[in-house]
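Here you get one chain, nothing else, as structure tokens; it is the form predicted alone.
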Amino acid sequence: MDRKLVILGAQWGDEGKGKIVDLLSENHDVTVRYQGGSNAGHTVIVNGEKFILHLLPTGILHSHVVGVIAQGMVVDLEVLQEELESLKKKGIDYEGRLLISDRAHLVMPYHKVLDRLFEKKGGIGTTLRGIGPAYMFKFGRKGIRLADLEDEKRLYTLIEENVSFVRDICEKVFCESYSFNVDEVFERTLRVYENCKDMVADVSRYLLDTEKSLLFEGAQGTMLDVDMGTYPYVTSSNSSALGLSNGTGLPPKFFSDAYMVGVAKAYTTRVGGGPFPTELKGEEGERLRDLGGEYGSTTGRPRRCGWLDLVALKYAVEVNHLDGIILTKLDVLDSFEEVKVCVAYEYEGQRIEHFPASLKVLENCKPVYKSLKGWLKDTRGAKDVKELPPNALDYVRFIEEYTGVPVIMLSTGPKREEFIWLRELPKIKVSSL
């Protein structure tokens, strides 16, 4: 069996990572978070059972697996707690099977503040749950890291500092008042801290020393990398491969043989600000989202929706090196008489193949567009590839034709066994899933 397999969003997420890291952790010993915190969304339905996981690696809900969170993400202590009591309610036992990086970064009850002031006063649509801001103060070297917690007396005077240093942003740059108590702040981190303590461990050292399969699984998607993404229209970190050296601790030549797959829909979405390309604002965009259920798992807000963008994803190939690509919601597509996907750009009367950097360009470019024939068939559910009508078959060629790698699954519904095979990841057997 291969060691390392790393799952990534190959758009701006909601890709249905959750499902796909699901269903390939079966067949490894550890999955590992390495980037964001609860701001990323992974839904996946088991038994007919709905579990939304905003910080756990979602193959902690395989009994054998190992959960890591790494230092490359920034933790709420309150909603991990939140979700380690639903997973309790619901049966599964993770003692023993979560370790918890102490260099990650702590979102704190402050830093949501500032979301919500930052985002009132020009927005690009966050989660409001103090993501930006934690990494902010993370770079601004005025985080307060898990082993922190260790030494009560400097993580009183951090989070004075803090409250003090945010008061002052609340009132004298947003006119807002702020009521932060320094005492309620410490007292409430260090009680909830108090539940997953046992867990916080070096988990770069974890990783380097095992012996065991790893999955590294990517939140958000390569479009909204903060270095790569539609800048600034982007998360508060790096969403696409490039995130994982610096997530986990591990030296670059630790991933050098590693398998690198990417999880794109059928079509495209994205949730708040940003240019969007294929959008579709009319009847098509609204059709796409309904039959889709579009809407955020983490927010509830409806997302974006159109024509499947192929410069995009040849793009997110291209930075994250894919060797393949697993293709979701094809199902979605089966109405339509007519699929469009975006082949090239048209800016200022010039085709454009490449994804540009250019925010001006971006929102002022027009997709080209070509058109498909549809399938006009049911494929939800589908289990074999004898099922998937000869232009859906089409459909997906064209998408590997155009990216250059091999579409190597495809998921046709939200339960985890509703998926096809097209090629089997090379050394890892996929018979039991």
Ligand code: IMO
Contents of the next structure:
Amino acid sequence: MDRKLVILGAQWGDEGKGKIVDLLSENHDVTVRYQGGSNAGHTVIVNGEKFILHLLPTGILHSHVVGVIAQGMVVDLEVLQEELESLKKKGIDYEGRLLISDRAHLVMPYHKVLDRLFEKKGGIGTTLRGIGPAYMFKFGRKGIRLADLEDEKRLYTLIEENVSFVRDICEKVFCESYSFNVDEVFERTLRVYENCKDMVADVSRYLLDTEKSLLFEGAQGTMLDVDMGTYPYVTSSNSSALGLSNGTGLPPKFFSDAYMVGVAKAYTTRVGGGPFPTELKGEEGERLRDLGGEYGSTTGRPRRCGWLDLVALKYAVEVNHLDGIILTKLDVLDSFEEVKVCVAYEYEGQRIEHFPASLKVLENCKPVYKSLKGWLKDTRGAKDVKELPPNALDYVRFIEEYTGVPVIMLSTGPKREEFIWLRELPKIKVSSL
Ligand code: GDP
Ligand code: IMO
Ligand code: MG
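Alternative state: the form predicted together with ligand IMO, after the form predicted alone:
Whole complex next, starting from this chain.
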């Protein structure tokens, strides 16, 4: 099998992965989410109807696609149920098309309480979906996996231990009262499990054995990766290509022939706290936010906006070994007379061209910009490269030259059909698009 495609966020999330995964799922049999949880918000607009997927693999919107929730995800069964119900209401039949790993961990109601409490003390602006605490429990060996739900006695004991541990944290560390009751949590968990238990499977085995074509859908982005991102202002999973193997249970070699695509916005956004060297705090930033509709798909928070950071993007190319970039939201820059890109950082008189680990450097460095001429023409919805003004193409070429990888596709609007292929994806048939 040679049809493995990986779609990753190349910035701080919200690059437009949902739209791209939806588009490319048309030519794949299986879409796999493998890290993160309902902190993700992947937007797709099909025939004027908007879908925002949080836990479900975006490919599920296509009736031929099998969606897979792999072991690296943390699953909130209540959110899953809501999301499945909302698909049903919109006429999407997912029966028999969703698999959930028996090794995936659960986000429990008390994880969301802890997320809120942790945010009160030195918070980083999480989505409050319980993601950090669920991964803390997993790596602290206190987690509950879907496989544990089959053994009710064991499940009860695990919940009992967790609730007592969480109560201590709430009351003794945060001096807050805590209202969870073991029986209630136990029953609530079994109730939601009942609705999805037929979907629980050995997903790694399925992925190893299948001859089907696979699309791996990253959530968040490389700069939010717990190891490679702007730690501690990151999410709690490996949201770069580093998460593929542990997130699926597949050996690293399985991905050696995968085609790796990074999705990047034509500018930069970030939601939540943390360093953001090219952030525009004044009017220009607001203008980008208004033009790009930059409000979180999961929390509705205004996204921080700034010029394209090529130092960070090149780092993402290297960390993920990207074969190509898909550039989204180029249309948002249509009305700017001048468009800037950051080509280096300056810190204490020194020029830095490689993305640093140090928070101190990232927080205090100044971006070194290269200014490019704007195109002052409407590119929204363009479907042919001939419709693009030369300055817009120069902008794209500059990105290719700086990062050393081709921009294989441009997204020119939020709708499924608004895109232009600039290069063909090797091995992956795209002719029907
Ligand atoms: P994701 O988390 O990476 O899937 O991205 P989000 O869905 O959170 O945010 C991307 C936003 O940009 C959504 O509102 C999309 O509908 C929208 N979008 C995606 N591609 C384009 C594009 O090329 N142009 C414009 N104007 N909007 C886009
Ligand atoms: P998609 O998949 C953008 C950010 C949060 C916060 C940090 C940690 O839609 O691109 P968490 O709730 O994960 O513990 O929060 O990560 N964050 C995202 N930012 N897009 C996302 O997902 C994000 N998921 C988490 O804002 O700064
Ligand atoms: Mg999003």
